[in-house]
Structure formats: structure tokens, C-alpha cells
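Here's a solo chain for you in C-alpha cells, the form predicted alone.
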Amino acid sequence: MECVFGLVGDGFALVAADTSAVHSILVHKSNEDKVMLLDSHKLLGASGEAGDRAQFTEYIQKNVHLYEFRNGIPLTTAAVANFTRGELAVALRKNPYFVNILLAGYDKDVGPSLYYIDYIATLHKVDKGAFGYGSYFALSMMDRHYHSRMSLEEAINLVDKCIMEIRSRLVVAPPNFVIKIVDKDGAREYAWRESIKDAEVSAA
């Protein structure tokens, strides 16, 4: 029951993510990070089964910072959704990743901007967006009470309620969510959002 979701703000993006590894009806961790930074300036929220997650996410970060190392200069925003969507598109046609992303960023021309990036690699620029099936409500949530030039504050108010329609209205919710934003002092982690921890087991 995965949850990624989310928005732009006035001068910040913010990306939040359920923490919870799970396969069948077993979970495994309730404490898996979900939401990689893929440089100073740019963060990557998926959902999707679980080898797909690390191997694609792991893929296009090393890439970036590959371009990065060769050119001297990092790649926009837009420039990262862009390959990453070319490269979900060349692998659906071979050997498809089932993995949904949002990709958040901040340049310092354009400010902060929210890329949707599907597993059958659709593209799209958005202020708000959500995968999962948390996303039925947390996308209700947000076209309730999201508006442009939302105050961090105002944003974090509004992710907080949605990780509570989750939780409340999902019948297996994931327990913990993780928030990061991005802006123009780089990305970062937040906060998170836990209703339980793992619990450490000492060896036998």
C-alpha cells in the first residue's frame, strides 16, 4: 500500500513518501527511504516494486552525477526528467521497470518545479501529484486545500493531513512517512512522520 506525493510551494518543493518495504502480507522494514537526493539540488520520490525502486533510482543517480563529473556543470531540473523518462521509454520496450516517480528540483532561474514520471513513461510538469493508492486521498486532500505560493508551513499543514486521511482511510496504511524538500539551500530531509518503529532485536 504504497504512498509518494507531492508539491510545490513558494520557492521549495516538497516530495513525501511512506516508509514501508513490503511483499505480499509481510512487511519487512517500516523504515525504507523512499525519497533519494539525487544531487545538491534535486530530490526523487518512487514507488513500484521493490528491486525496480533501487535498481532504476540507483541508475539515473549515478548518472546524473556521472554528466555532472564529465561536463563540469549539473543538469537542470527538466533535463533529469527528461532522461529519466527517455530511459523508462527505451526500457519498455525490453525489460520494463515498474516504478512511478516524482522528481522534484530547484533552479536558480527557474525556481522549484514537480515532474510526474509514470512506469509507461508519461511526462508531465505538475504543482501536486501523488502514486499509490494513498494517492486517491491524498490527491482529494490536495485539491481541497493546495494553492500556489504556499508557504512551507502551509505545505507541511497540508502533507500532514493527507498522511492522516491515509492512515485513517486506507485499510492497510503504511505506518511512517518520510518528508523532504528542496530549495534554493539544496535538498534535505524534513521530518518524519512515525506511528511505530522497528524494533531493534538483539543478537541471540
Second form
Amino acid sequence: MECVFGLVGDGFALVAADTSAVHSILVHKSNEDKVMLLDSHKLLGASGEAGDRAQFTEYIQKNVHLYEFRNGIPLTTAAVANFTRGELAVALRKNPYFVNILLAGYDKDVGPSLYYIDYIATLHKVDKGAFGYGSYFALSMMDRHYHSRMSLEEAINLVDKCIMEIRSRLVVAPPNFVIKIVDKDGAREYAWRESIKDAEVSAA
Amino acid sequence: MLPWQIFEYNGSALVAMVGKNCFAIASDRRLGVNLQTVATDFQRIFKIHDKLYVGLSGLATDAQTLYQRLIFRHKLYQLREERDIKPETFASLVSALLYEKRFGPYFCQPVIAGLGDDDVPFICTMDCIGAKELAKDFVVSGTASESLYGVCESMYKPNMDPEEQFETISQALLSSVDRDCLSGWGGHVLLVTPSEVQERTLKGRMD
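What would the structure be for the form predicted in complex with its partner chain, given that what you showed me was the form predicted alone?
What follows is the whole complex; the chain from before opens it.
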């Protein structure tokens, strides 16, 4: 099952997600990127129903871009979080999206922030959060080792501890993870943690 | 999610009490998803204006949506009436908003507490479809409501002054949430008198 987790450190926020695309017992691909770059300083890690995930996150990304084009300035992380919650809340009683979201962003005045948004549109600003079966392991590891204002090295260490725990203790553990960070210099991919590489496809 | 489990999905505890020219409203701080605790600093009590507070228990997403709608309605009311809304009127507004969704309700049980005309304290609670329950002493709501009823009934005295009121409501909240696995992780108490508002965070059993 899909795992997404994230935390806030000293001047940065990071989101890690597994990279398997699964249907029933079949793994379609193991390098599916589930953490989307919303704009220069925001990351959206999403888990849940595959079609909803891809469609809803792209919808949020395009609306964030549209706001920036129309108004000349980007949205704040809090504004994007509330917009996302609003879209999920409106859809909830019509045609719900089954997508759980961790939104990480960096604003000049506020610094780094992380928002936990449930698929039923529960919004909460958090220092650490996780979704999926992996959350049982990731949250416990973070409860033990997390402290506020962690350095990047300490935070990546903690993320690796969480990944190790998920790999060793979850029966259908996803093999590969992607880690992305956002800080004052922007949102970017930090690293992959792969234990299975996709087979090379020979040219026809 | 089965219909009768939806009120227990996030977990909550709310209580409001009337004192001598003051009222106190308190909530727990846990935000959970069934058995997992997601946050321990979740806010359930919201300010409508200086002398009116509303606490929303039940499903957190509906509490947030309902709070946004209530703030919107009060801002409109302020623009039209050029004054703050009275607690009794606000209670009727909440009741009407909830009954509008009679056949697809917000899964919330509000607790409303305010100082009305001449600073007379007013408290009330209602169910998820807006059935008002006015009380002269205390009102409770949330997953810990049964424990809260018991503790409040034994600890409550009429006409308590603010300090005693604060002590009573804090002890009532903490001992009730200790018997409920879905609420707790501390408490948040607001004590409102005609001249000031005291906001305090309680540390209880963090489990």
C-alpha cells in the first residue's frame, strides 16, 4: 500500500513517497513519481486511488499556476492548502477524491511548513505527518527521533530510518522511495532510495 | 465507514459551563484517524466574536467546513446589523444551517457559549441536525460525552467565580478524556468574563 511521509526541518521541509504503481497483485511500475512540484517552492505528496491521485494533483498544480499567471505573484503555502481542502470538501458529498495529501512549502516570511490533508478534507498544519500502512512505522520512528529544527543531514537520516523500518516490517513493503525537499532555494528532488531497479528495455 | 462510526472517526471532547457572570468552554486537543493519532494540537473551539465562542465536535472536516460557513454568516450579519450577534440568535443560526442538511448532515455536534445582553452567560448544544438543548449549568459533546455528563453532574456548583470555574472545568475535562481512548492529549480551556478572556492549555495524560 502507498506510503507518503514528511517532516519540517531547519529552514526546509521534505516529503518522501514510495514509487510503486500497483493494481491488485501486480506492480505496474516501480518508479512512479508521487511527489509533484506545484511551483517553485511547493511540493505535493499524494497517496490513494491512482487515477484520482494523478488527476487531482494535476488539477491543483494547474490552478496554482493559473493564479500566478493571472495575479503576477505566487500563492502562499497556507493558501494552497486551504484551496486544496476546499476542492476536496466540495467534492466530498458529490464525487469524492480518494487522495491523501502532504503539502510542503517554503514561504519567505513564514519559513517551511507542512500541511496534512486527509481524503475527507481534514486540514491540519503539522511538523511531521504520514499516510498509508507505512505511517504506522514512519510516525513512530519520527515520534522517537524527530526534534524541531533538524539539520538536513539529521532529517535524511531519519527518513532513511523510516524507510528501513517500512522495508523490514511491512509485509507488502514498497521497494523504492523518492525524497524531495523544499527550502529557500526552491523545491527539488533530493534522492531516490531504490532496492529494485526496473529492467532495461532493449531497443527493437 | 459505517454511519454510526462517523462521529468516532476523529475523536473529540467538548464541555461548556456557566459561572457567575462568566462562562468556560473547554476541549481536548487530539486529532485522530480511528486508532491512529495524527496531531496533538488540534483546535476545536473557535471565536465568533469577543463574547461568543463555538466548539465543534465530531467529524473534523465538517467542523472545519461548518466553522468557515459560520464565520462567513457572522461577517455578513455584522455588515448588515452593524453589531455582533447575540448568542441566542447565533444558536438559532447554527440550528438552521444544520437542519438545511437534514438528509445529508454535517457530522458535527456544536457547543455554543456566549455572554448575552447584560453579560448573562448563555450555553447550548445541539445534535447534528440542529435540535437545540439549552441548559442552565453545563453542556457536553463528543466521544467522551457520557463520562463528561457524569463528572460535570458531580463537580458542578452554580455561581462559581472564574478561578473556581476554571479548576472545575479543567478537572472535569481531564478526568473524562482519560476514560476515552479517542480524545485527550491535553486540553484547551477558555474562560470568558465581561472584561477579559483567559486562554489556557492543560497538560494531562498524553495517551
